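Below, in structure tokens: the form predicted on its own, a single chain.
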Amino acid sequence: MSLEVVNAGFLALVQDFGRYGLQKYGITNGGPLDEHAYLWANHLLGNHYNASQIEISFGGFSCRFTKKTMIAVCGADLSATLNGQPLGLWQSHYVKSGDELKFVSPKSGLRSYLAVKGGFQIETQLTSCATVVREKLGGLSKTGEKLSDNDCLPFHESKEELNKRVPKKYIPAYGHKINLRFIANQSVTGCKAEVLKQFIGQPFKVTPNIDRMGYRLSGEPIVNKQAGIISQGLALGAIQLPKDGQPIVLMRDRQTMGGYPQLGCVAYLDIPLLAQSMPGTEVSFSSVAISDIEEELRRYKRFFGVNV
């Protein structure tokens, strides 16, 4: 035993970096929503971008280590403590024995990212050990079930003590209005220059509609006379506009194909921002092309040593 999940709470999930390579097969990437917390966590204990740790949504979530190890929490401020005691997000913590932490429920944000030194040693499947409940895929159980109360989750003890924090101009603020990058999708499959301009030109609501598949919007309805398109690949962050005009950003756990028309594409390194906002948030978009960001998102690799 190394962890112990006292309370599993709304939804709490294995998660690495996610499958690569089989979306082919229709089998999608799954992963952290927020891959900015996600790596973040793993990069403050000297772990390997790919670790395991534990996304947590929502709160409700509770636990005991039964060994010493560091761990580092980062993300959504969920009210967490530890042995009663409130704990600082976005940077590093000894725990030893017996130690316990909560989440309580969501002040800012929606996930939290629960790392410990080393990551958990989940066997994985398909290359990987993130959970995807739809495609009864990965996690604890290898049948992408949650994480359920008395679970164990086994890592390597380490007695190792470090101070590490997340220097501040990276702590993301999750506010209730945010602005998000995308690449307008300009082939056969994409919409139209007044379609385009309609989708720019107007915030949108996040809808209580939300999940790891996919965000869905509400606005003043965009009138797109396109039907339907043949299915094609979907990517991390599609914007998918279906026949009542109201957009769908695709998350993680996306379906690999699709056949509504794409207005674009979030722009990758804005992604976390939407996986961390509430029902209620004002959402606006602005059109960028790829040679404006690909240059940021080539750094952002670099620094975490991501190689896919």
Contents of the next structure:
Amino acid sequence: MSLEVVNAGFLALVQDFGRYGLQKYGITNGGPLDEHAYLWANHLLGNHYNASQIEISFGGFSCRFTKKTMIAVCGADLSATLNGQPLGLWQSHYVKSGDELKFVSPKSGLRSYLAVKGGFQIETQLTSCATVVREKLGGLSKTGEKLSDNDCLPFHESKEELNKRVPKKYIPAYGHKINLRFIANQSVTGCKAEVLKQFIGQPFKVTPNIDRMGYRLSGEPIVNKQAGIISQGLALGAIQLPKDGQPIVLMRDRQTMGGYPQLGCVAYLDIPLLAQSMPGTEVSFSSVAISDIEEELRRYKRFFGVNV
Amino acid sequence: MKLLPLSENTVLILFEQEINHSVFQQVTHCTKKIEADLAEYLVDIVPSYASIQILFNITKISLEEFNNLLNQVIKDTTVDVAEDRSTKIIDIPVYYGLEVALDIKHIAASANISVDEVISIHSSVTYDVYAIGFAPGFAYLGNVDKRIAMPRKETPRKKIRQGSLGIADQQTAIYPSDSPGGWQIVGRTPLSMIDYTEEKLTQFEVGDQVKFHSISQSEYIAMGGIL
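Could you switch over to the form predicted in complex with the partner chain, since the one displayed so far is the form predicted on its own?
Let us now look at the entire complex, which starts with that chain.
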């Protein structure tokens, strides 16, 4: 025993960096919705980028440690406390056997990442322990189930180290108004200029209809004469435009194929901002060229030691 | 054929946007070439009816360099499409009995033919595996003979049993697990379409071909089928 789940809350999932190479069998990537927060949590502890963590959505989660270790919590502010004291986010902390960590409810952002030194020791399924509920894949049970009360997640004990924190400039503010950079798609399965103009020219609202597959937005309906396309792959961050004219941004657990025209694709490094956005958040989009953002992504991957 | 960068690390190859065997042959041919020649840069590849989406490893190569390599690979393949006839044909046993073929009577009535004719038409075609998506192991097969092509049901069923074979327009597919769905159900196979514990995850890959053959109720049960 290492980490005991006292209260699993709304949605707590085991996640690592995700499952790759299996999309051709219809198996999605999974992995952290907010990859930025996830990678910082591992980085603070000197973990491998792929070390498994718990993704806690919306709060209501509490757990007890039965071994000493260093932990880090990054991402949303879910009013976390350690033994009743407010816990500093975006930094590492030492915990001892018997310590209790609680996540209450969202103050800003939606998803918080809990990492332990060395990661949780969870068997992988098809190369990853990322939990995909819909595909009944991964997680502690290897059946895609979310964590439940009394689950135990093993990890290796480790000793106290100096606390580390993420430099302020890398800590995002999860505001009520966000702007996402995106790469427009004007191909035959994309959208025409006049359709894209309607998309860029207005702010949207994040609807309550958000999950690990996709975030539905709402705004002035976008008029598009092209109703459907021949089904093709769906990239992370792809923005689909269904018939009702309301865009959907595809996230980590998305289906691997889709038949709606695509407005474009959200910049990889902006996806975490959307992942943390509560319903009601205002979202606007600005078009960028890939050449302007490609190097930024490469630098980010190198910094965190990510090699995919 | 057109190469289209979708994002920093994703490229889409668009073929002529038609659902037919000859476009699809180019898709499968290019997919094989890309998997063989560019394996070190590939993270994920999604071949489909008339496109190939590729997630490449941005830490190993720039988008521009990857596009250049891809262009060479694609250019090479257009030459020898005709030779590409080594496709595997996979045989799938299907029980077409009325207790599992929930919509077969309806299809027969609409087409003004007998149930037996529906079965013989459905099982006489060699289908292309055009794509796998929607759910793990869910393979889109085509083309269904026009006589028995039926649109999806207006109200999807809440639960369709694993192994059920459905028709939607000119496509046919097998539900890999129990799920809601709107396809017209014509039979059920005792085979499992996806198994996470097996090294070979799925019965088929995109580019394979599939033929169905009719089995009796007792054969279906002997093969592990559940009524």
